[in-house]
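A single chain comes next, written as structure tokens; it is the form predicted on its own.
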Amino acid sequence: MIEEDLAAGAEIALEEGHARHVGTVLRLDVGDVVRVFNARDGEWRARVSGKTKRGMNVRVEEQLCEARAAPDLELLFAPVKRQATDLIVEKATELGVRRLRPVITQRTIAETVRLDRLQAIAREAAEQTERFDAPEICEAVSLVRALDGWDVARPLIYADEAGDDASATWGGERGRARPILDQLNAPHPPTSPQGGGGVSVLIGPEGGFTPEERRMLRSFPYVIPVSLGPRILRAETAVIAALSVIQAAWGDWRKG
């Protein structure tokens, strides 16, 4: 993935991770074909034109495909320890989000993100599984102000992995949510996935949210509370859980 404009007879210097890798780990050289891609313009078929020590260029020779956005899918996540962070980010990019926006909870273990290793985590997973574009990443913000003014024609699906009965097993039957695929095939408004908009998907933390946190988030008319089965799950499965749902039902999947 790479910033410039890709055009028909465009030379191009690589930038020094993509030279690095381009020639250390494809072990490409003067004169060999690689495959170059961006948002804007898709994917290009290019040729090395010119490999020094230090630095690579290529000249851009014929477009391949043109450029194909991700579905309009946010995940809003619960910072947790570093390495299911990264995990988290890196998945999500896998699955297709467009945005990420971390929101600090009650419960919430780290209150700090480095957005620019959360950055090149999305990155270098993009370019892996041959997508076009980086998902966004957000400032963390609390949950309130992540909520605030919140497009109400936009659906947030949160997953309530408790009841109202926080003595019971699995949170008790009353205030259950209903199993994320029961949820995701009842009618939605038009503005839904199922209609061409967007979706925002909301993991918690560690711990869960807390009662007010649900009664908050329960008391929205855009908000719906899924199931992700009987099982407890930790914040890295509920996240590649729930999004791989979402893109089998509503997203891109059906689309091969």
Ligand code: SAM
Second form
Amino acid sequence: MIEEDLAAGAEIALEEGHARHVGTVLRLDVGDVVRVFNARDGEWRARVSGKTKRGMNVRVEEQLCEARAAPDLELLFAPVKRQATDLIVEKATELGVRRLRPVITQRTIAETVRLDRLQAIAREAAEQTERFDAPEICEAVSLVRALDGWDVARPLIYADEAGDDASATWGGERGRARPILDQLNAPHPPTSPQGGGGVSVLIGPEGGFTPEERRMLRSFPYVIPVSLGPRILRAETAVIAALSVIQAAWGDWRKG
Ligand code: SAM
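Having seen the form predicted on its own, please provide the structure of the form predicted together with the ligand.
To see the whole picture, the full complex is given below, headed by that same chain.
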């Protein structure tokens, strides 16, 4: 992924990490072809035009693919332990999320969120998965603040494991949430990516949401509580499961 503008004839000095990848890992030399891309200009064929001990230059030749934006899919997640948070960021990026928003809930135990570290993970995952952009990663804010001024036309798919009332039946005011596919297939979602709108997903921390948070979330008309099945998943598994189902039912998995 290249920050510079890509256009035929542009001569670009690769940043250190890319130069190392192209020179040492791929073992490319002057005259070899390499693909470069960014979110603005899409994907281009380029050729290694210069190589020194410390760097590498490429000359851009021809566009291979137009830029394509990631779907308007946003993940709100409570930061968990470091490794699990890293996994959430990596997998959400692979699954096409456009924006990641860490939210601090009442039972969130992670104290710090290193944005620069998460951005580096997202960038690497985006490159590996050949998407043209890395997702935006926002500063952590409280759940209440994240919901303040929410665009009511934008559904918030809320993974509600109902851990506080496991015996409750499906649906209703206090009962367990409906299965995610039933909810996505129901005619009621006010807007969905199928209609050109965006969608957000909310996954809780290790300890789940408090009863107070569950009540608050369920009181908002744009919140769609969903179950991800009868087993309690780790937060990182819940992220992967929810995003996969949403991409399959509403998102860009339908386009092949
Ligand atoms: N409250 C639970 C507890 O402490 O046993 C666990 C919470 S779970 C590890 C973390 C988050 O993943 C939950 O807050 C929820 O958003 C999501 N989650 C996990 N399993 C789920 C399920 N079966 N249905 C819906 N959401 C689930």
